[in-house]
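So this first bit is one chain, no partners, the form predicted on its own, shown in structure tokens.
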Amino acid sequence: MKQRGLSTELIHRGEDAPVRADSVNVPIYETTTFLFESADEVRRYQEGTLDKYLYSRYANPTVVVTEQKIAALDRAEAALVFASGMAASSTLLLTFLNPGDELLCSAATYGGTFHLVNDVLTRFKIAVRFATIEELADPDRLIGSRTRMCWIESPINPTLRCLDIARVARACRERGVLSVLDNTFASPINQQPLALGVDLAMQSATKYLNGHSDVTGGAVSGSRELLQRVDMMRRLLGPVMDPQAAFALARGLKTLPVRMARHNASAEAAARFLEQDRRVIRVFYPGLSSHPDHEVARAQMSGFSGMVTFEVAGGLEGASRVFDRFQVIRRATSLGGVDSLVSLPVLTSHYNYGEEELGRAGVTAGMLRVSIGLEDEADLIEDLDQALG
């Protein structure tokens, strides 16, 4: 063979070298496609008799390792990751719902989920029925002949109300309805949805799973049979996570247990401080005995997470005054990172909700939602104190 040209050498030199397997961390396979030795290899891959990778929209080694870690956390047979939490949600919904089906959804849910099912899903002739927390306490009466999926959160954004997950899951299973739980606010460290009987656990990996506010992602865990169906839809829709993001997510997962222990402890301390402060109307934290669902939370959670919501007088104007005075806690949306963040739900997660919709979700204009990070506990409480004025 004649000597190759410079362009060919630059493109191919070293690309066929075997990957060393003694790295502490999984390598980032930042590639769109993978090599085959022969047509026979391609045929065997397509037949499922050759364990190999074809194309990163289908599967990628870095992404697969991250999925295996999440499956282990959720005690699931399988898990899949996505480019965002909303990508995970939309793929799930489009996998299992068809025109004429009904989705039963908690009225108190993340704003993105609400608008996805209310504004988008209904365009495909899928009926959506919203149920309040009180109605979901008796799920047997809610499930109808057209209901194919039940979508719930617990704890719920931003009120941190908690549903009896096992009861909802049992009612769904007895009627052949698929149950999905958004476990973002709890994380697998504090709550195990599949062990409580839920079919599929969904999470925004942007939050606690990654934990550093530098990755956008979503995750779904469940049985291998259900996840195979979701995987086929993911391949068609294309919302796969990039290998670089998967690498950062896998790195964040390694510290999840120790991070959640700190989030849990500091959030409980902050909640107890706020509960005793007369400048605060109400505090929402499942770990407080005053929380309406405290006993439910105790029965199904091993920790109460790092989210604290509280309400002050004066509606949005009063909440905005407190919001503007924070010095340690930072003004930003999202949650679950090492930095403590504060947001105003009516201007972020529940923006563009009508008054009736806010009422059904239990959200008021005077609410502030705080994601307690990993800063010194005393500094956080001092900042809450001075922000209240």
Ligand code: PLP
Contents of the next structure:
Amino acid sequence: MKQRGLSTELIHRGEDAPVRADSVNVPIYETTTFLFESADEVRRYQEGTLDKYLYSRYANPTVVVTEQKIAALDRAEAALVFASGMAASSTLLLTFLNPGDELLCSAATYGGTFHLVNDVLTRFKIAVRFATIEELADPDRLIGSRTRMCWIESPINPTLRCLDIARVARACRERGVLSVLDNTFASPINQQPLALGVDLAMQSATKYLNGHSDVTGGAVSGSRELLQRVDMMRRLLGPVMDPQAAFALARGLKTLPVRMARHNASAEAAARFLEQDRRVIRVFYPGLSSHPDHEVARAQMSGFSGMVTFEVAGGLEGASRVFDRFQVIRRATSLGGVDSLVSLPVLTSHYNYGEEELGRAGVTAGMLRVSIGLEDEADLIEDLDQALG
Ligand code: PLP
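Complement to the form predicted on its own: the form predicted together with this ligand:
To see the whole picture, the full complex is given below, headed by that same chain.
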């Protein structure tokens, strides 16, 4: 074969024939595009008779492996991953909602979701109807002729209130309304939205799914038919997950069951410690019988996850004093990672909310939210104890 120029050699050598390395893990396919042998191959790909990769914005082998793992977790026919939880939510909403449609949305939802539907979707003449947790207990009355989708979250931040998911899903199905659950706080290990009757499960993979506070991502699971439509929108909007992030997420997913078991156990121990402590006014943890939705949570969750919220006296000043004293639990927003993190809801997720809005969300200035990580349980409880002062 004719000797080619150095640049040609450097660019092509070794890359035009696939290497079979039998690696234990699927490698990071850090490529934007894929080779074709002939015009005939391209034609067969376009006609759907050749199963092959074309372009990484559409599909990439590392990303597809991660999606298969998430589908397995959610017991779903299919799953798609995205560059963030918000990318997953926005793509999903734009796939199924049209001008004139109404979205029924839980008022108790993640702040980013609230602003997306309230400030952005409404610009496209999509009406949004917010319903409280109490109203969603009787969902039949909330669904109107224009309602196309219902978006719920359970447990919700930071009070960890829970909705009767199966009840909402049933009401939606009977009226041909698509139901979506943001399952971020529970994770599929503790709660199976599709088995409860929800059409689509969405989650921020940034949290428990990845679990190490080092990947931003999102995921949607459901039937192949619905996911095909979400996939078409993802191709157009372009919020796909990068192969590097997908590789890291797939690695995190392998330990999700063992991580969740530890998150569940340590959080329950922390919640029980806080509940018996007189320096604490109130503890919010769905696994405690004192939680207003304990029975609902018990019926639909197999574990109560790693999030614990508690309230101390003295409003924001009192909560700040506790916050500043933590030594093991780290002061940072977000959740679901190996590191325990603490945040003050009124300075983070509910910053700039008025008194009335805070009241509606059940949030008070004296609340601290802790994401219990994988440190030793005794160290975490000792840290909570010393931080309370
Ligand atoms: N849903 C919930 C419940 C969340 O807590 C978050 C982020 O905190 C999101 C969605 C958005 O996810 P991301 O930050 O990955 O875009």
